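A single chain, nothing else alongside it, follows as structure tokens in the form predicted on its own.
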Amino acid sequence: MKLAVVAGTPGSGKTSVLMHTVRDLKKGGHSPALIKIDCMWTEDDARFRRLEVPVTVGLSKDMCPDHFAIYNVDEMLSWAEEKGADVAIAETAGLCLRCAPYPDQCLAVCVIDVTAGPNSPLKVGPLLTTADVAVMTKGDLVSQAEREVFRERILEVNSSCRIVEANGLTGKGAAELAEIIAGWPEISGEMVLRHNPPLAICTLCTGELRVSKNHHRGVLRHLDGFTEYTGE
């Protein structure tokens, strides 16, 4: 089983360049089954079902949907085989840019919207400065020098990313993405994160709903940049 993660900030284009590339896949003979990952609702997989291929979907609620994808990796992969899959997909809603969803082991693709501005791959976390591929999208919406630029700043964060500019709507890249997918290294033993997921969970996630800060516990940073640890 080969595993790849897609994750990119909301409306970068994930799915529409998912659809193209899992028929690209098929075409090739491979058999790709797809884990929609999203926080309160989706209808991303009735258009993936279009395409003819095992889809489910998991809804995180009130959870980080990076960190639900990531708890659940051994059910998905456990999902794709039982659908006699080769290929496991998971997109995830990739909410937050300090998140890291990505398995050392999976090819892990980040997709993010060009149109977002030129600086945008600087406010990216470990969700683009791990991955393996970036993929640009929307780029006939601005002109060569803006994508150039856009693509020396993902090299600037992620020197050692393959990029590959797509195009939701045309399918443009999606048989590279394919292709890149396709020659991945199967799974072979137990996985560990490439990164870490955020510092610690504070009051805040749990439900403290007061602002001052002596209600709060857990990492805690100021703003002259101090850290420190507060509570048991």
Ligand SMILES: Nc1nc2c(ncn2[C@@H]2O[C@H](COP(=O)(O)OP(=O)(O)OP(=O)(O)O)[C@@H](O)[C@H]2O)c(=O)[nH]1
Second form
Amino acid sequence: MKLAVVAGTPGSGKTSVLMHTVRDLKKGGHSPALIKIDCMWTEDDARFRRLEVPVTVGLSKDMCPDHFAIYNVDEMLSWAEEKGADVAIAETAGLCLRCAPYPDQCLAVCVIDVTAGPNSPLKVGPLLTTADVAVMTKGDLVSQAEREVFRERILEVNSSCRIVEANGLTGKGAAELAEIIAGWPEISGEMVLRHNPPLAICTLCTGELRVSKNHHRGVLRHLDGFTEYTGE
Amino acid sequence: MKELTLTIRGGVDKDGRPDHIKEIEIHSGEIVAIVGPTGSGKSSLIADIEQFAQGDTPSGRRILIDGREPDLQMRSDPRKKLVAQVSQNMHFLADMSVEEFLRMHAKSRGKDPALAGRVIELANTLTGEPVRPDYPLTILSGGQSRALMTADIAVISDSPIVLIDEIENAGIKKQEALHLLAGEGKIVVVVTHDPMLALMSSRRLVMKNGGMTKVISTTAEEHRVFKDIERVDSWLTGLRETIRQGEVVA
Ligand SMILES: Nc1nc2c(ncn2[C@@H]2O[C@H](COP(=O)(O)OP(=O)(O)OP(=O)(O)O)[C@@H](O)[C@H]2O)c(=O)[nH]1
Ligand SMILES: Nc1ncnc2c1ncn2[C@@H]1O[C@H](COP(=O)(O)OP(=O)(O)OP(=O)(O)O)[C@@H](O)[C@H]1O
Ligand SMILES: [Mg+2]
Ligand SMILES: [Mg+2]
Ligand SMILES: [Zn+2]
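Now show me the form predicted in complex with the named molecule, since the one above was the form predicted on its own.
In what comes next, the whole complex appears, and the chain from above leads the way.
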């Protein structure tokens, strides 16, 4: 099983780009399964279902959607396995820019909208700085010079990432992203986070980097909404 | 400048029917126009070239450089980019000054940031009200933005392939702009509804329903007509300037 975590600010074009990417993956003989993580509500699952691939939604409700995404990675993978998929793709809500929900072995994709202006790569934080791939969207709305300046700004904060210029409307760049996902190594063994989550009140907040739910205490909500308390 | 050949391999039109034109080769130093009705796929063809499509766009076309599929770096790294583009929709969204932006753009292309001053100077020869270095980029008018991007391409981008989408509607001096963009020995592909720009080219590619339907070489008769249009155009340009300056046509 391969895992791609697709993060990025709300409305940056994650779903639009993924719609095309998943089509390309299917064309290439892969079986992707999609997981949308959000807080309250989403209609992305309805869009994804049109692709005729397994789709599920995890709502974090009152919890940080990124933390929720992190400790549910195991559940996402076993769900995708059950559905016969060979690639699990998780689209996150991307609200809190302090944490980055990327386990070390996943392909970390940060979708970033060029219309947010060339200073935005400096503001996005670990979501971008720890990503393997930065997908630039909405380039059709600005000049070539502005796209090039934006690209330079991305490289200033993450010099080793691969940049894909994509268009969520026309599908430009989707084939390239599909190729990167297809070439990414399979997951094996335990995963750890790339970046420390910010200080707060859960086990992750106290610095636990191991992804598996076994290592977490407190109130934990499962992908399917079941909420449990573990600990003293 | 490096000599090269740009090849467009035909794909399909909006209904999935094959392009009539199976292949067209364009060589350094040539200006080719793209003509056709509104919505016929002119901008889409330009987009295919800009991203060096390899059957991965709706048209399924392929773009080759010197007969080969270009490598990925040539597609994306601005320092190696072969293509400079003036697109149809052009407003700036970047929250910075004209000079700061141009310096940053020069840096992204691996050029001297001091070229910014030269770009502004050149832009001001194409537009009415001058653009100043300390202006916020976002207050520039459509015409000023295009003049600035035209000068930027001539000075900073300086790529061997230049793609232009409808420069005539920008209210800037179109013929001067085209000469500036064409430079010495570049491949220029210009989308246009303007008879003068269309006949200035050596060939024109006709689009219909998303497909490439035919290629017409500019005839001797058309070249004569071009000379007439040029005279009419300079007369019109003079009139436009008089009116723009708030004077009365004598
Ligand atoms: N012009 C333009 N619009 C785009 C592009 N990509 C996406 N959009 C538009 O941007 C809006 C948001 O796109 P989505 O794909 O829903 O964004 P998202 O990141 O999945 O949004 P959330 O899941 O709500 O965070 C939609 O209206 C898209 O049509 C692009 O490349 N160019
Ligand atoms: N070969 C094609 N296959 C599928 N769709 C196409 C093709 N060519 C163009 N289209 C679609 O047709 C629409 C109009 O195309 P485009 O914007 O390129 O037209 P245009 O000639 O530039 O029009 P205008 O003169 O108004 O600028 C776009 O939505 C585009 O995606
Ligand atoms: Mg979405
Ligand atoms: Mg157009
Ligand atoms: Zn958080």
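Bear in mind that the values here come from a model prediction, so they are computed numbers and not experimental data. Rigid core (definition): largest C-alpha set, two forms, superposition within 1.5 Å. Residue numbers count along the first chain shown, from 1.
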Open item on the list: Given a core-based superposition, decide whether the C-alpha of R217 shifts by 2 Å or more between these two forms.
Closed with: yes
